[in-house]
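One chain comes next, on its own, written as structure tokens: the form predicted on its own.
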Amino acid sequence: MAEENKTIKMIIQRQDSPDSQTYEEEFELPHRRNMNVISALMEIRRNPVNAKGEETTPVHWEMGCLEEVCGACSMNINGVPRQSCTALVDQLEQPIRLTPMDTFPVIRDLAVDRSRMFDSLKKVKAWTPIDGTHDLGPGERMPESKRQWSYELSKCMTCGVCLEACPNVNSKSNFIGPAALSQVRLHNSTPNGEMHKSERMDAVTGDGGLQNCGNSQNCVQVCPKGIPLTTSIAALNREATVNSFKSFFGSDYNY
């Protein structure tokens, strides 16, 4: 229920197409209790009229689960990259400024193309190959200590927030970013994924890999899932050193 005389002011950066110029548009809408940024955007979509009283096009953005699981609704909210589904309006300074993530190309308004991140995951083979032709059974057991930290890494929802916060991920850099690096550590830790560990390590020690990390630690501060990204990067740096010795001396030692 809308609260009498209380409104929300939002300033949204808009872009009609990938090649068009950006512009800002201000909206003012009735305040309701427990509103998040997504519900405010839905209200604008329902009644696309800006603060000047002019009819406009509905704001375009992405969303999926509305439970901070899918990672689709990432955007900059008051200059901070985060999930808009968990950004409560009453906890934000007004006017609320919404902009798309700068790291990725804009599709339209607040929606961006995150292909860069997915291409990085392909590059480092962030999966465990299983052909599916026969029943593999329950799988090998993992020590509980390893299972606990690897589970934390598995919470990644490819939202792109860590890449947005990282100063080393930009249009002039081919750095794969912290999300892909953390997924390498995850898949290297599983009994089945470990079989392709050397391939992944070759990928992360190549162009755009670990050496591009500047250790700013912005990624771990903004990750909505609290994933220990910098811990993964530190662990991969150690493994990279071992992998380089193994490659140089031609050892078949399974490190």
The other form holds:
Amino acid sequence: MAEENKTIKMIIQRQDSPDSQTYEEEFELPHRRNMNVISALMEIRRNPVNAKGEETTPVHWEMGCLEEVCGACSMNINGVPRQSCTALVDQLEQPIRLTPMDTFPVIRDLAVDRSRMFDSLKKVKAWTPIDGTHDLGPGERMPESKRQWSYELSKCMTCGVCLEACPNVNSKSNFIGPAALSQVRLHNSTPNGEMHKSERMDAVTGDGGLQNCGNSQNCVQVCPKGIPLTTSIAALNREATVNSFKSFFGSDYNY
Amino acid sequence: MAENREFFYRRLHSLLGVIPVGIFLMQHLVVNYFSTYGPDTFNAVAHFMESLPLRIGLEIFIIFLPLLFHAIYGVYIAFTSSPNSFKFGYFRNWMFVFQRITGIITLIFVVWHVWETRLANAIYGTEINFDLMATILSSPFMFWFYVIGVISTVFHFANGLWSFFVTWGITVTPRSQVILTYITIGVFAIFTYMGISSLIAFAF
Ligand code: SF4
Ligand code: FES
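Since the one above is the form predicted on its own, can you give the form predicted in complex with the partner chain too?
Below is the entire complex, every chain and molecule, led by the chain shown above.
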């Protein structure tokens, strides 16, 4: 193929350990067809030499599925938070700037610690308990139309892009963010999950919950899975409103 | 409720912004608009408002206390956000930032405005009438300060009304939220027009 000598330029924000200083390092690497950001990073790992020709440490990042379903490889690419496995080099303006998502603590280079998200999922009980001390039997069937609707919500891969874009998720707030809220919607929607609805609603209106949403609606714009996050949030708002009216003068409703 | 304190405060903040504070704002702008009918009409309407029964009670419980809570909690909300509209320049994200900026401007404006009118009346017995406003607004600086203050207040109200509908789960779907955007733009336009017209009537 007649495209030798073409190179790609990358500027990567580096950080050797969670509390060390960040610095920028520039790389220039041979261009290959159909490269994505991850294959470019692999090339740097194979030959860790920066643009000045100095030997350096290989850049560290996280990845899993390589097909935009695990969410591990999210980072800011030219300022936009997205998955590096589906970011095609030919569609990006050069030099390609890579920085870690800044809402999360950096572990090293481009790898961040998304524990905040997993803790939130635990907090709102974003799962459906199906084990008991005895066989609970198969769950109830779900209407197909509802299944299709909830399938969309189930596409969330906890990638963190929506939290990165949210102005109310930051070190000054303990907002759990849009992803976990939408998962509450998902798990409340299934016949089995619904049994734990009130526990989830309690968590959702607890500290750091739903009420912290400031309606900037960035999340729904940036979610790579097209999840209707702001619709989920507004729907939870409606539910919380109805619940608070129902128990305005107190109530024995606790299921 | 103890464990849901934050939820309660946030919802209270949203509610008070519209009921009663937002309703008061609309009433206030309507009353002021009578200034465009001439000083006598304005003075008569203003006098009617002043002579409402239980005026002090109304002022304290319908205006002052709700406004105070809304302002204090609002400042806290504004300063716990980290605006990022330059990076994510979506329409709603800009509205998010403007809501916080206008909140602060409105707070400064309202404090000054209340000091100059209602408190001056309570402390020094300054009479609140067309002439008072005409005197204040005869200074170009004050005139423009009031113009900015009024626009900022009305924006904060109109856009806050939009969030109110989302926060209380009234508008859930994107479509209903877009329609509401147009409606609140209308609210903004109408009340800005009324507010600015009144200022011009007072000043010139
Ligand atoms: S909701 Fe979308 S952006 Fe947010 S974590 Fe899930 S997949 Fe990522
Ligand atoms: S590696 Fe799984 S989303 Fe990119």
